[in-house]
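Next comes just one chain, in structure tokens: the form predicted on its own.
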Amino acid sequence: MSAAIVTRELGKRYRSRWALRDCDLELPAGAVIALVGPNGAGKTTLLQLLVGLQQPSAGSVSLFGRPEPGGSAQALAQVGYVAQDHPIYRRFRVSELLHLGRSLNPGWDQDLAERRIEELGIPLRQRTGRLSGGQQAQVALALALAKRPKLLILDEPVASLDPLARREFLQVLMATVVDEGLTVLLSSHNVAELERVCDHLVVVADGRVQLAGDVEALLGEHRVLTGPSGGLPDGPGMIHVDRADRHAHIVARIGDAEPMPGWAARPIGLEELVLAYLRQARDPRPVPSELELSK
């Protein structure tokens, strides 16, 4: 599968602080990619570097084989971007936003934009400032899709929406993915919602990529091990340990290997997997040393 996004040693520094560092990614075309991490992890910085809103302090970015998207109008014409706060002109009518989009984008599909707005039941003469949060998000998505992009980047697009509006937004998004064959990079805190729609995962914490890969493959490689708290196994595949008085639960990357005698293994869920890597990033102590001390 060809790559839609490739980054090599990508980094962004603000004075003495690195917001993103040593970011190496190769994300497949045609995938729906979840970008997950805590606030301040570097997610928005990464997305802004991809679309050229910021320039990297180190490393490189390429989209669909074109280097330096920030300086390439051809590459950016293939990208649709929806920011978290849905920055649309609130005094504009919806029809005026569509006219602006048509004026600025050479590949603009006016029929597609009007059809999507009509399907949402949003009047073209309505001022966007009077729309609900969910409607504003849907208008922003319609504007991004009317560019006919190959890559759609969404930065927390449903963070401020109620559960019904979030579900409707994601339904429209996934219907478009099926119809158009888009590559989607979606940043969100809601792992449960991402699990239903995404097939690739990137976990970012403390300005670094902690985990990246195909969701199904990652879930197949990891297990939750349960066994006696006093005899913890050791090894490089141990990601995170939760200890109680009598039992311990370990998230481990063991593939098809059998756990040691006395330990039970079960499949892991996506949310458990993400939390384990975020906790590992938060605690800089190497897990094998911690396990040795517990014996």
Given for the second form:
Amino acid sequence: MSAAIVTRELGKRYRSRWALRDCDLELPAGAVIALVGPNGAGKTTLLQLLVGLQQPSAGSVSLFGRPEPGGSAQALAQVGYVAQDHPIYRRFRVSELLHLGRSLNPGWDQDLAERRIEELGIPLRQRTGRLSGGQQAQVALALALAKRPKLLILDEPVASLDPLARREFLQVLMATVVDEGLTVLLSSHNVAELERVCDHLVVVADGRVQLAGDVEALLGEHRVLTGPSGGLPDGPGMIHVDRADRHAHIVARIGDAEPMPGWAARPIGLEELVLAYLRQARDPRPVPSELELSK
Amino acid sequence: MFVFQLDSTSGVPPYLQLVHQVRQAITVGYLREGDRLPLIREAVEQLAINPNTVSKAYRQLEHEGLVDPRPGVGTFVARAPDVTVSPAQYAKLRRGLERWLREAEAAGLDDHAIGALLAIVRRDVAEEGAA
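Right, and the form predicted together with its partner chain of this protein, after the form predicted on its own?
Once more the chain from above appears, this time first in line as the rest of the complex follows.
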């Protein structure tokens, strides 16, 4: 599969603080990619670097094989971007927003935009400030899609939506993925919100990529091990340890390998997996010993 | 049209939940030979899930011989199983099995022991039937 997004040693520094550094990603075209991490982890910085709203302090970005999106209007014409909280002009009518979109974007599809708005039951004459949060999100999505992008980037698209509006938003988004074969990158601080829709995952914490890959492959490579807490094993595959008095749970990257004798392995869920990497990033463990994780 | 549901708390992977629902619907006659399953786009829109999840479920069902994909048209139920049971009977069998499984677990049997016991009893019952 060809790559939609490639970053090499990408970094962004604000004064002395690195908001993002050493970011190497290769994200496949056609995937629905969840970018997950706590608030302040560097998610928005990464998204803004991808769409050229910020210039990198280090490294490079390329979209669909074209380098430097910020410098290339052609690359940016293929990208739809919706910033956090769906910023749209609140005093504009929906029809005026569409007019604005048509004037600013060469590949604008007015029919598509109007049809989408109509299907949602939103009156074109309505001022956007009077729409519900869910409707505003849908209008912002319709505007981004009317550009006919190959890549759609959404920053926290569902965080502010109630459960029903969230579901409706993701329904429209997934149907569009089927119709257009679009690549979608969407961020959230809550992976559970995106679990059903994503097939690719990027976990960011503390300005660094902690984990990236195909969801199914990642779930296949990790196990939760349970065993006695004395003589805890250690090694490069150990991601996070939860220790009780007599037993411990370990999230480990051991694939199908048999766990150590006396330890039981079970499959891991997506939320558990993300949490393990976020905790590892927050409390880095001391240098691993040579003890082996699997026998 | 057939309608899927997903239980995000069950721990069962979504694609497998779809497979189970089709299998069960065929067993109880909610889906019959020649019925069309939802198009991938329809299922995706019903559930707000990734399209690959639906394609994967349909591939598995095809592999099991339960459905036939007809390119450009849709995916159709291939054949009714030899024996179907009524939904009420199915629910009753299911409840009985759940009761039995809870008893077995309470007695300390693990998955392997339960599987082994089931295999032994099935063989014995088959032999009785043949005798």
